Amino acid sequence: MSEKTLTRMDLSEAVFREVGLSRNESSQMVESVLAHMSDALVRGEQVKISSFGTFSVRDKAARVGRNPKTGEEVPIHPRRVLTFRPSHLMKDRVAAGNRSGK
């Protein structure tokens, strides 16, 4: 697997050259929708981008743990957490990367 890691700048540059808008507003194009994104996630919407995947809140119950180091038992607050569901199109597509050797 690459190191490489895909950046809000990565985002940006890829609107100014594709859909040919200026950088300043491709940023604020990509900042736009990812506090869109965001705020949604927030209040406990689904984001669903087809051909893509789904992003969603998930409530976790209160539950006990265990230090894995000393044995010891250690409540675990209720939390929300954020899943990602890939789409069967994104499955596909990762799965054939991996078949083509890159």
Second form
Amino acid sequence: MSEKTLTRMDLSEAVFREVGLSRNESSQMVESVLAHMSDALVRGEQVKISSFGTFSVRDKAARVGRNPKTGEEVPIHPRRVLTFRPSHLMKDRVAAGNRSGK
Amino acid sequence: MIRSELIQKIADEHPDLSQREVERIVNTIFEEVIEAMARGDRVELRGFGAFSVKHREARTGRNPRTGEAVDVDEKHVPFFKTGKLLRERLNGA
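Can I have the other form now, the form predicted in complex with its partner chain, not the form predicted alone?
Next comes the full complex, and the chain you just saw is listed first.
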């Protein structure tokens, strides 16, 4: 497995290459996509990208946690968490691409 | 929000680009993330989150209906971890 880490730069490079915008515009578009998705999620909306996956916001109830080092009880406040459910297409492509022996 | 609404919002902000172009741009971005994960790579988007691939060992599972043992092959599954900034924003920071 190659195990590289891609960043925003690689995504904007792909936009530059595939669509032919300038590098500057390409990186703005990547920012724009992430910003709109984040804003929708912060408003509590689900973000459903067909053939990619679904991001949803879930409410977690308060509970009593424990500091694993000291054993001390600590209250965990109610909070909102984001979950991502990959599409079937993404799951299939990730499974196929990483099959051992490749 | 669905893909077409995301495309619309971005198109509204960029009157210099056609709807078709914005569609290609958005699709390219999502496609690039999937391709990276299919190669076993991570995609780290600071402030938003990181996509990575997790390995699941082969195991003996059970058909919950019949209780019958079934072999489950090892596999690789997509995983997303929310970024710190987005996690804080979700909680009103």
